[in-house]
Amino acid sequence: MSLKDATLARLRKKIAEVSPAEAKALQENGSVLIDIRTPEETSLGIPAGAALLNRDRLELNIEDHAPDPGATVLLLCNSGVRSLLAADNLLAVGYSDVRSVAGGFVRWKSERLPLEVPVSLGANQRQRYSRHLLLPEVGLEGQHTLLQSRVLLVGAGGLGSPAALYLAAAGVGTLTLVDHDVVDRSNLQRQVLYSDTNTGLPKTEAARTRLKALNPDVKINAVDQKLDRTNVEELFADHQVIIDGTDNFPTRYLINDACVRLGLPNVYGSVFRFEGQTSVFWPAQPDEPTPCYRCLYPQPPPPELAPGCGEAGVLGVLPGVIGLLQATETLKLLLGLGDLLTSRLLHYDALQARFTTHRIQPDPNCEYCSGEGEFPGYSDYQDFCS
């Protein structure tokens, strides 16, 4: 007897087998079936309901699955070889009840049990996002949801630029960004999307080029439009998050005004010399009544108290923490992980080194959010701000 059959026969009587039709009772009853296979065999089919998770990680991160060490787990390969190896390193790490399913997917799938064609990445995406889908949080099925996903950023500058980098690196399938600017020299300090041979070029066409070079796999829709409530609504429709990257107060309220009409996070952020604070506004946020940007501020400053970065100047590096801080809203947001800033304000302070959370209570008396009668419509805003 070779070693590998003397190796199978003593792992036999140690531990479990189950038939493909037995293994599928049990996980209706509530046991854990992981199919352990490579991504390349899973990519044709999988068990009905089972979890994926490759043969190098299952001990590393079985709890994420199978956090009761004395739950049955089911344990399946491509012919039932593995799968042995495998539950018995389990019941070396202290899981009680490990079985392995006799035959694997191979007879699984010649018995006609359900199946599943599971979501798949090509091979240079499982390269590119790799380290992705070793967090179990956002691993593939949360990766193709970035994939599927359609975000909207007002503003291509100091805050749109960091946010729009990282969330096409993160491969949020669809970057909308609205700008009806061009590059200037003075914007290079702060707007790392751009250099010096952009200067004079519409911002939205040269981050559509520094963007898709990043990362081919991103659509970039690149709209030199200026946003008032004429075009807003059509623009907002069909994304999933609006990022607020503006510098002035009138924008500001129009897009907390269409994201409160049409029930879309409104991912709010803005510098002033050497400060920032970012938000969410959500009021149509599934799990309880949260603010919007009105009722944090129902009126705008007089222009003389809040003056734009070219009069006040801002720290150059401020707006890349703020545009991250944005960035990383909008991934929770698409990924549904973490708490949200819905009902606190993040602000930062960079010389003191110091971030400070205010809680926002909703208005009961908002004429937008507060559910009370119809939308109001879209204020003169120039007007309303002047």
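Numbering follows the first chain given and starts at 1. Since we're looking at a predicted model, the values are computed, not measured. Compared with the form predicted in complex with the partner chain:
- Under a division of the chain into two rigid parts between the two forms, the C-alpha atoms of Ser120 and Gly104 are best fitted by different superpositions and thus lie in separate parts.
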Given for the second form:
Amino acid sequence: MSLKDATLARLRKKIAEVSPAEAKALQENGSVLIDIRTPEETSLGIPAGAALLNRDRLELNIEDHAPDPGATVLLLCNSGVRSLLAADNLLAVGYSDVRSVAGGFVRWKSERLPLEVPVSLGANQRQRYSRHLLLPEVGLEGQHTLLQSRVLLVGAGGLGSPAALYLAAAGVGTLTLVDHDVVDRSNLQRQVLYSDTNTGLPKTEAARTRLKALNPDVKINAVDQKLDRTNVEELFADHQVIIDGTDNFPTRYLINDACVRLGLPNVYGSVFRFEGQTSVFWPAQPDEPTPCYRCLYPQPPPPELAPGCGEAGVLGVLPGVIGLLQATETLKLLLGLGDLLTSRLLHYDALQARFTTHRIQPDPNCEYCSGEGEFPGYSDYQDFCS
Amino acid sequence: MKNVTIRIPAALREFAGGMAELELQAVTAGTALEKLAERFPLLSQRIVDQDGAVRAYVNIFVGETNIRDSSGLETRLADGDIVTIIPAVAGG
Ligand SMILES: [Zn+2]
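Now the other one: the form predicted in complex with the partner chain, given that the block above is the form predicted alone.
All chains and molecules follow, beginning with the one already shown.
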């Protein structure tokens, strides 16, 4: 008997083996099934729901997949040999119930058990997104989700600039920018998407060039239009998140009302002088209903009482802070991570260096989001800021 | 009477002599706003209407809680409470 055969014979006495069908049943009861084959092998298909962890990283990263060393861990390779050897390694690092799938992937497939094709990234993408891939909360699947995601930004100005830059850098696959302005030199103090040579160009066009240069993976839809009641629903459709980075009240209410109507999350931000506020308005949030913009501010101020408009002063970095909080909430939304700013209003006072959060609740009488009665229609607020 | 701090937002500071916050004594959110109105009538106009109701584009928080979700202007204050006024702003 060769040394190899002797070793395998010894391991077969030591390591429990399960058939693919038994492995599937255990997996359905919560046990983790780990495919330890190489990326070349797994790129063609893996057992449905299996975790991918190449054998050379097994002991190093097993805890990401099986934090409890007492839990049942199922290992699968191509034929059931490497998984026996790997199971022995896991026993050595302290796992107590490691089983090898007899016959491996070949048998899994021949028994017509369910398969899936794992997501994969090209070599350039693996480099570009390596710091995301290193986060277990993002990883390959999260990055793939981002690359498939579609986000629309209303306003490519002070808030939209940092948000769009970072979302493009993060690999959000499609960014739609809606803005009808041209770049003015007075924008450059805070609108970091643009450079001095862009003055006079439509913002969406200059932004597309800049964002494509940053990340060619990202598709940029440049919409050089003013958002209004006739185009809002068509533009918002097919997006997962809307970012409100506009600079006037009528558009903010239009964004809110369309988001409520379409069930979309509205990642809101606004700034004035040295202060900013941000929240996520999403009455259609799956777990619990949360307020809309109108629950917080049922109506805009009349022109004579409106604090500042496009011409108001603002510290250049302030929309950077708020726009990046909006981008952060957007990534969390797309990846399903953490606690969102839904039901909270975050207020930032730069002069006092103070962030405060305030609780906000759905208004049971809100005409737009309370679910009572018909959609009241879009409002015609006077655009007193332009 | 309770000693409370009122925080004035940047958007309204020009109507409060440039002050970012001030301290006063009051029992409810409503009486705090009345005291504010005595000192700064122009500020008050922007927060409440002629009938004394909080305007639709302004929120008053006592600590983390919106008085709209509590007892409105009757919301009781405790010593050390922070009353924050947050109006809608549109800049982007
Ligand atoms: Zn509402």
